[in-house]
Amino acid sequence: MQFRNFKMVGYVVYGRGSFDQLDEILSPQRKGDAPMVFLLDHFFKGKALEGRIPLRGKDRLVSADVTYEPKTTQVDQLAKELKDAYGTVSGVIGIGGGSTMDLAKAVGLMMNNPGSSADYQGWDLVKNPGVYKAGIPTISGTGAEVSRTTVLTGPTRKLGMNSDFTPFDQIVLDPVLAEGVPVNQRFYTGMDCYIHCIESLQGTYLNEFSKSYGEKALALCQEVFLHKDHWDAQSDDQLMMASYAGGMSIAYSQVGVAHAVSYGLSYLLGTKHGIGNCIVFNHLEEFYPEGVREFKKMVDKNKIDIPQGICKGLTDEQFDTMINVSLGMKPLWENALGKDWEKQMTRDRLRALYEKL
């Protein structure tokens, strides 16, 4: 039997105010006058966090437009700009949500790999280590800070660059950065973590490694979204750790039906990952009955709107596009339904599921 030998994040710093150590953390990683490139979620343009970034020398601050999830064209363009301007860089630092961190991972990889990032969408296709990469989440739930993938929308599919070279070398988990996230956005992203846990804990790939992390992350999500009367500083601490543990849980297992279906929505309609997972999970009683019941309680308790009818009026061709993208996520379906998943999840069954959304 071959056991999975997977790469984890190199260094982790956790704590309120730990962002202030960033200059000290990055100093040993600087190579001559090659700059550090900071990709900052455009949400923070002109805000206080922008002024706290420790820029030195030729360092470059890029306002990362993550209105839509990262595209291979966006990654390629940014990597080309950096190569043309500097030849090489000391590192790429992603500060923001999952999309910003995924963008940083992808650009970091493409600094040292030829061709287009679309060439590396899949499993273990990346051949060379990227430049130094650090991730700093400002919202909790995606698990992008610890995952070995960087999810990208390419010309023909939405699929990650899944490789041992993808994880960050360093992450900075400072719950203060997550304060003040709008309630709906915090919920959608937090539910990404909750859904990771449900899918991982009920999947066929489950083992004690993923179970240990998944159970802890699930308990933290339940505490924050079900059992607390109001949001407080501790809630930010707890959700940031839930995101980390949820990401670790799927590192050794996989996600499942909600993620596989939401990739189709994202590819065709541009639906953001967190809200897409919520839209899909709302209709998955047949696969995750207890999880969906609890999810609906969380939606009610937190007074959240889950959009309905987003697939209304789509053409057969558009449904086929989503189905093709979704069925391409083979490990996710296998984790959810087992080795014979293709017999269970027919195109007609998947079409009927999309029609409900």
Second form
Number of protein chains: 2
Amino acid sequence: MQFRNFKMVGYVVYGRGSFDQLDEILSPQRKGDAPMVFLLDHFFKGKALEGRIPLRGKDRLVSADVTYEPKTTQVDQLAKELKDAYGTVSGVIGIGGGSTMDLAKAVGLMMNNPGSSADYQGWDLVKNPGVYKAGIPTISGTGAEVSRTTVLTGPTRKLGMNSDFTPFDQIVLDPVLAEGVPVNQRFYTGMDCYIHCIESLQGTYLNEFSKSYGEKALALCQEVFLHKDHWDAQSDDQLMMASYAGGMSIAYSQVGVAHAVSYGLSYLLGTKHGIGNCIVFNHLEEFYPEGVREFKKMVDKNKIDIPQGICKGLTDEQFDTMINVSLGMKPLWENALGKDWEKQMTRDRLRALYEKL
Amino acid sequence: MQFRNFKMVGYVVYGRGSFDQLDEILSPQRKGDAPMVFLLDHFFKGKALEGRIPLRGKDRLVSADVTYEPKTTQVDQLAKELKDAYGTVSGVIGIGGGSTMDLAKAVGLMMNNPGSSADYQGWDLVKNPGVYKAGIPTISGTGAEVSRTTVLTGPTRKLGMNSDFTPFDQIVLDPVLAEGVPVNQRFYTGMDCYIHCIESLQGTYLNEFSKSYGEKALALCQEVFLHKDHWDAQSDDQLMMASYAGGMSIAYSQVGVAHAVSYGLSYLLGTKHGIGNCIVFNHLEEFYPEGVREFKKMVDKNKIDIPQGICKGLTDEQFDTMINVSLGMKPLWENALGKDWEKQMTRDRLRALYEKL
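Complement to the form predicted on its own: the form predicted in complex with another copy of the chain:
Below, the chain from earlier opens the complete complex, with every other chain and molecule after it.
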């Protein structure tokens, strides 16, 4: 099809305190005594949120270790454990950041699909619908709450299970959950949304659907990180909507240079997505002059540390690995630089860019 | 639940020419030889669009007479005719404006629900999911493409079948379809979106979800009707997104004075929704000073005729009927004027307002 037929999440509830409706929302989704499985970002271990999860019957609470972004092995192991213990489950609920939500989507799919999640990394390879899946972000900016993918590191590549079965059946957007996020982390993750918007709005792939969502997401990021003089409850409300709108804008747009370059970092050094994009974007004046100027203002204003010198001491071979991974992201480069991107982005130019980081 | 759990449409495709994907989109939804039923706004009878509908096998093309807004009797008759002829159908596809889309939603529901559609006018009364339903707007502004209701005139009231089963499974947003709309009609329907935004953004019911959608819809309306100096293809693109965003913003907001007053006109005089809202809004300076000022600029700039004097010669009894209908819309008045709206909007004040129209 020329235009993507975009699968939407099934239900959205948005509101301060809407997390308290979770029990009522899940109740009609329970199938006999099959448990609901809650994957909770390990950040919340021992915190108040843990005690507010509406566990019933055989329900299972799993602390999701998202120190590293999710791996196919982690997905497969968790799905196997759940199948062995319960046969099937009523649903999988991811409560946390992008990694936790992606983990929940992937485990939900693997409950009903044979083999390894690595078999389904790619586009439209998933065979069967998963079990019921719900996503509850506790930090804003990734857009994972509305995306049709789940980014996984597999044996040979970092790539999502991108399919119409992947989006959540339900998302719960409760900005109160984002209140305790550390300032640096909130910024890095918020910038995932901001940088996406800059890259997609300046890209060559775009239509009015994605433009209108991208513009709104961008305006909300500017409002909370630049125009307002302090962080308040409304800032959390707005950043949660920015993340949602930024995620929706992906339907008909593509990211660009920052993402292409940061995939190399992530592959070689394990740099997490949000901070990796910030490290790269900080040096992209030549590609996104206005966006980078504004980004630096936001960094200053919010007193954020952007790590420097992370590529110091790498070998030629390591630089080559990053360059290979990055140049493999063809649609991103084409979106950013046009059809003749290969003439513009030579290996030497990219090496020089990595050396600056 | 304190916060509405908002049911989204299943799939969205947006793009200039995306209508040509309809055959491919419907194909996996076909159930054996049960037909797809296309309800096409009678405006297109004999026009090129009629010939582009992907009819296969026993598919049925119905010219939908939307001279008047849909009635429960019309819904019931069409559903009965389809049941008698085919037993069941694969789906119902509404191609047209808000009335045609609402008709398609209602007929799709009545294929699987007993009795009359009048039995289901209200909130969450529909018992069973309908057949597959798709909506394809050919004019922008109503938001019917994403709403969870279908406004019907029944034996005793004008009220929708408001339920989680009501939203479309698929919408196709192809701005090219809106190209032939007459200028006045395009304006009246576009103002359905604009006026909704003014009413909801100034209302007392609102949260950041609806605010962000409402602000985007408003900005797009201002762009096409006020800031641009001519109408072009991008204007159609933008107005179609304004309608979508305006419809989404309904999730957590409410309309206000213009809608409450125009329901009275519609009930007594059969005034259609778009033009009715314009006739009323034109006289609401005291409630929405900035919005009405801007509306008048748009009327001038686009050289639109807003009918005047439509209440001349009505009897006291007729005015009373309109006043009763209007004052019955309690949530709209409360949203517009606050908890003590009854003190502010007396019968005399409302009568004076109707006399001005």
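Just so it is clear, the model here is predicted, and its values are computed rather than measured. Note that the rigid core is defined as the largest set of C-alphas that superpose within 1.5 Å between two forms. Numbering follows the first chain given and starts at 1.
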**Prompt:** 2 Å or more on the CA of residue 329 between these two forms, with the rigid core superposed, yes or no?
**Reply:** yes
**Message:** For residue 319, does the CA position differ by 2 Å or more between these two forms when the superposition is done on the rigid core?
**Reply:** yes
